[in-house]
Structures are given as C-alpha cells and as structure tokens.
Amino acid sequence: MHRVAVTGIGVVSALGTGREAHYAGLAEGRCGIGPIELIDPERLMIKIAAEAKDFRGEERFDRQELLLFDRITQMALVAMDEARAQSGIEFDEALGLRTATIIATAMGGLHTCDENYRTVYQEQKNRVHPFIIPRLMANAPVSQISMKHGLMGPAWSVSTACASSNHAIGQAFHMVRSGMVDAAVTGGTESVLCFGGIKAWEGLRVMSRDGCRPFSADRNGMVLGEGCAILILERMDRAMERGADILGEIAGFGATADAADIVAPAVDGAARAMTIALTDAGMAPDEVGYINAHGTATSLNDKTEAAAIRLALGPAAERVMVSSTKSMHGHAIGAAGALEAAAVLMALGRGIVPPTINHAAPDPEIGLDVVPNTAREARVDAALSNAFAFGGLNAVLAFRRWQG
C-alpha cells in the first residue's frame, strides 16, 4: 500500500481563476456570489449565483474548441494545465498508460443541453450541431484531458450529485494507494448556472433569495455556484523521488448510502462516512483539527452535519474547527468536493483555516466553532472534508498535513 501525495491542483471559481486567487478569496473572507449576469434573470425567482466571472473561455480557446467544449470541459481544461504547471510532472507514454483519469461533474453539460433544447422546442428548428452530444456527455471533460495530456491509464466520470467529487478523488486515492495506478487526476467540474438549470433547483424550493448562511441561525437556504479543480495525485515514493513539492497527503476515504429518503439526509449515513474515512486514514478523532462541511445552509442539512460529527468524533467534535466555505463560492454540485479540497490544502499548507462567513448568530443546534466571518490561522495535521449527496450518498476524504 502506497502513500497518496497531491502535488498539483488547478482551480476555477467564483473567487477567481486560478488556485491563488481562490486561496486569496477565501483567506480574506471574501463573499463570490452576486446577481446572476451568465443568463437574463428575468423569469428566474432566484437572482443571485456564485458566478466564475472573470472566466471567458472564448479568451482561452478558439472557435473550433469552443463548438466542441461546454462550459465544463472548459473550466476543467484551465485547471488541469494549472494542476500540471504546479506539479511539474511530466506525463510521458510510460506515466500516461498508468495514469487514471477520474473527474465528477453531477449534471455533464447542461449549459449545451440548455441551449439545445432552446434550439428545438422554442425555435422550432430541426437541426442542431453535430458536435452536441460531445460537448454535453458526462464523460467530456474526463475524455478532453486524457486527449491533450496522453493519459492512457483507466479513466471515467462520476455522478454522485453532491458528492460527485469526493467519490472521484476517493476512488483515484484507492487505485494510487492500492498500486493499480502511479498517478491520478483528478476532482471535478460543473456549471448549472443556465435557465433550465437553475429553475429545476428553484423547484426544490432550498434555494435563498439573498446569500448563503451555513450554520447561522438565520440561514435560508443555499446558493448555487459553478466551478472546478483539478488534483495531481501521485505515489508519495515517486514524488519525492523527483522532488516534487507535495502540498497534502490523503490518507482515507469513506463512503456510505443512507438507504432511507432521497433528499433528506441521515446522521447515522453522514457519520459513518467520516469514521470509515478516518479508520481507512489510521487517523483517531482528536487528531482532527479542521473539518471542511458540506454546509449547504439549509436547516435541515447544517443541523443534520453538526450531529453527524459529534457522533463521529466524540469529545473531539467540541474542538475541531469546522466551516463551510459553500459561504463563499456557492454550492458548485459535482464540483463542491474539489473545490473544497482546495480550501483543505489551503489550511493544511498554510495553516489558514477558511471561515464561514455572513455568520449572524450563533444555532444553539449547531453549537460547534464554525470559524465565524474570519479566517484564522493554526496549524492543522489532520482534516476531513465532508460531502452529502441528495440520494442518501455520502463521501469523506481524510487528509494530513506533509511534515517532509
């Protein structure tokens, strides 16, 4: 059994584009989501979205590129490049035939089958581009980046909702450890900022009409966001072997099934998530010093999570810092996980633990130190990273900080 060394990420998000500027948002704090401007908002109820903003993929890539890559398979492109540049590993055929490809989106191209649907039913027409179903499929991103960088090794796209990503990184994780794989990219990417996207989420009825509040007794529901990371994992042997600079290690990955109501979450399925991942991880509870939650800002959700890790944790749940970084690049979906193993990298590298702002008042429900509005900075050996999925679906990484 190997240990699992992440030496790349690349990263798009409502903080900006690129890993430094998304550490940059949410060390200061600093709130992404706004008015909707990728749509007219007009016939929308909810106006507001953690929007990329400053990413143009017209900027990036050219006309021919841009007929064949959604919104998605862009974003997922720009990071993976990123990821690489950072980890300085070099993809030969040797490497690329053991290179698994495993990237999550929750709801593939939507921003495609928005626009086509658009195209056949209002419009009337009976023809769309022949590249349409390239460009929507789950798998587009997954298949581009395998394409441009020579992966050859095992790859697939993962579509677990909310937990989309945390199962792809928990599933490159066991195929690197295990030795299946030297290395693994991976993490995810989705966007459901169009019409049909956002007025299907409306329908839930979870959504706020005026930001995102996880944990604080006023919250009302969450804000959809749009996104992507990208992780390089490889053998920590291999790694250090060609010095590479290895920001994080994973050491344990669990994943469990409520088997109980398709959108309401369980404490018993969320908290069996995390003890798995921390027995995988040979980790003991008061070794856990940061937890990023899922903390979606729905009452229920948030109330759901602050039992799930007393149960998991014990005593220690009194004094592990959790927060919800959903607070300031809204809820990315399938992309959730790996932008949030981006704000986990931040802590164990930096010793930056992010906050959860728009805190107004503390949920005596809650009762857990949730790193209110401030981000603060400790050292963290050991964290969790924590996805619920609607479905029942639940998926944790555990992480360690790299002592050299």
Contents of the next structure:
Amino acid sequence: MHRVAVTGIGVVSALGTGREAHYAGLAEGRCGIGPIELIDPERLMIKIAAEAKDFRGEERFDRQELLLFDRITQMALVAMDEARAQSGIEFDEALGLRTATIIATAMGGLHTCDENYRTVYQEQKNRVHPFIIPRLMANAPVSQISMKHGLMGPAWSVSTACASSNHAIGQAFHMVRSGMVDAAVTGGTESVLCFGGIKAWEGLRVMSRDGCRPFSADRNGMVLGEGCAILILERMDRAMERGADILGEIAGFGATADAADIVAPAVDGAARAMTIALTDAGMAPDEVGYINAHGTATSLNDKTEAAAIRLALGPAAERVMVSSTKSMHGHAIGAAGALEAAAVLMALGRGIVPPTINHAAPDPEIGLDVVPNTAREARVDAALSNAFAFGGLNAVLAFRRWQG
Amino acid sequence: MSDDVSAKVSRIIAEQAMVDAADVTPDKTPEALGLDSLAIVEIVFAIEEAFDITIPYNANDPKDSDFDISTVGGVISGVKTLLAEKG
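Right, and the form predicted in complex with the partner chain of this protein, after the form predicted on its own?
All chains and molecules follow, beginning with the one already shown.
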C-alpha cells in the first residue's frame, strides 16, 4: 500500500480558465452563474447556467483538431496541460507505461450529439462528418490525453451521473495506492450546456430559474454548469523523491449504492459512503475540518445530505465546515467532483475554505455551519468531498493536508 | 367543455396511477393514488402535451409552485385556468 499525492491540478470552470482563476473565484465568493450566452436561449425555459464563458475552443485548437475534439475533450486537454505543468512530472516511456488515465464524463460529447442530431433531423441532411463517433464517444478525452502525453497504462472513462468524477478519482487513487500504477491522470470533464442537454434537464423540473442557493431556506433547485478539472496523482514516495510540490494527499474513498430510487437521494447510502471513506482513510470524524458538500440546492438533496453528514460524523457534524461550491461554479454533473476536489485542495493547501454563496436564510432542517457567503481562513487538516448521483450511486473522497 | 377537461385530466392521472378512471375523484391526493414525485412530473408533462399548455410546476418544491397539485380537483381547476388564460 502506497500513500497517494496530488501533485498537479488544472481547471476550466465558469469561474475562469485555469486553476488560479477558479481558486480566486472560490475565495472571493464570486458567482459564475448568469444568463445563458454561449447558445441561443430562445426556446429555453431555464435561461441561466454557469457557462465557462471565457473558454472558446476555436481560440485554442486548429481546424483539424476541432473536428475531433468535442468541448469536453477541448477542456480536458487544456486542464491536463496545466496540471502536468504544475506537477512537473515527465512522462517518459517507462513512466508512461506505468500511468493510468481515468477520466469521468456523465454524458460524453453531448454538444457533438446535439449538433449532429440537428443536422440529420432538423436540416434533413443524409450525411454527417466522418469523425462524429470518435468526437462524441465518452472515452475521447481519455484517449486524446493518453495519445498526447504518451500514457500507456490502464485507461478508461467512468460514468455515474453526478458522482462520475469522484468515482474516477477514487478508482485512480486505488490504482496508485495498490501499486498497480505509479501515477494516474484523473478527474472529470462535462458540458451539457447545449440546447438538447438543457431541455432534457428542464424536463425533470428540478432546475431553478433564478439562482443556486444550496442549504438556504429559500433554495428552489439546481443550476447547470460545465467545466473540467484534471488531477495528477503519484505514489507519495516517488513524488517526494523527485521533489514535487505536494498539493494534498488522497487518503480514502467510499462508494455505495442506495438501491432505492432512480432520482431521490437516501440518507443511509450517503452516510455509509462517508463512513467507508473515513474508515478507508483511517480518519476519525472529529479530524474532518471541511466537507465539500454535494449541495445541489434542491430541497431534497440538501436536507438528505445534512442528515447523512450527522449520521456519519455524529457530534463532530456540529463543528465541521460544510460548503457547496456549486453555488459558484454550478452543477457540472460528471465534472462536479473534480471541480470540487480543486476547492478541497485550495482549503487544504492555502487555508481558505470556500463559502456557500447566495445564502439568504438558514434552514432549520439543515442547521450546519455552511460557511455562508464569505470564504473563511482556517487551517484544514482533513476534508471530505461528497458526490451523490441520480440512481443512488454515492462516492466520497477523503483528503489530508500535506504536512511534509 | 369543462367536463371534457375533467375527463381528459382524470384519464391521464388514471393511466399514470394504473387505476380505474372512476377512482380518480376530485378529492383524491397524489398519495392516495400512489403517485410519487416522478409520476407527478410525468403527469404534468402528459397534461401539457394533451392541452398544449405550460404548467408552472417545480418538482423541487411543489408547494412553492403556482400550480396546485394537492388534489385531482386542484389539478383540474388549474388546467382550466391555464386554458382560459390561453384563450
């Protein structure tokens, strides 16, 4: 069993392109949610989202690349470059053979599907571009990263709706910890912010028309986001040996299924995932200083999650800081856990706990310290990050501050 | 016309609840008909399609919606109001 270091992270989100823009937004409590601008909102009922407005693929990739890269692949390649540069890791052939690439996406290349369904159904064209399949397939981000960086170890995509990123990171963590690989490239990438994608979410009627207010008494639903975060994981001893800057340690992973309902969350399954993550990490509940909540701002999720946190942490739940950064970067679905891992690494590494913004009034059914509206300076030694997917699939990561 | 609306809404609810249309009386609540939140969203969708209207329903907090789904009668009168507004 090896300890697992995070040595690099790259981010694209509604808070900006690049890790520092994301961190600055989280620390300022800036809201990345606004009127939809990247597509025509004409026939949409929900007209707000957290779009990564300054991320434009055509400014970063040439024509031939754009034919092969859906927006999720574009964001993943950019985030990967940033993560690799920060870690300073060099993927020579020997390390490339011993590096895993495990990247999440819940929906795959949805923009590509949307555009080409429009071509064949609406425009009645009988033929589409030859690269539609390699562009839309869910493993395209994995494959393009592995090809560009020479990563030849185990590689696949993970898809579990809103928990996709945490499952991917958890799996990559297990691979490094067990010694199956020496390093892993992991995280998640997602953009469902195309016409058909937003329409599908509208159908469920759980979206807010006016904002994302997790844990607030006046919350009225989720707001979609998009983005990508890529993490570089390494065996701790190897990272230390090469003098890498260690951003934090992944210490545990817990995953469960509610086996109950296709959309409604359950207290028990969520609490079990947290407990398993704590046990896996050898972490006592009162060590946990911060929980990055799933916190979707639906009435049911936030209430259920608060109860699950109490069940898993016991009396320590009354002291722990809990925030939902979805209030700022929106709900990035399959990329959510990766964007939130970035928030956790900021809390651990920089001592800045990101807030839950748009908090108008406490909800007596929540009653936790949700770090309302303003970031807090605090030393955090241990943290959890929660992700609970539709279909009752729960995934929780446990992190420790690197005290080397 | 109003009877038509009641009958059509009742039929939609009956189909979703898998009960006889005669059992879908105006006083019935979703709970009494065994309808969970997902089933209600499906009913709202089916009614919108059947009458070409948009129902202001938020599944996240049904009580906060501008549309009463607490009983079958509430749904029927809400649909009638929306049809009248549509003209």
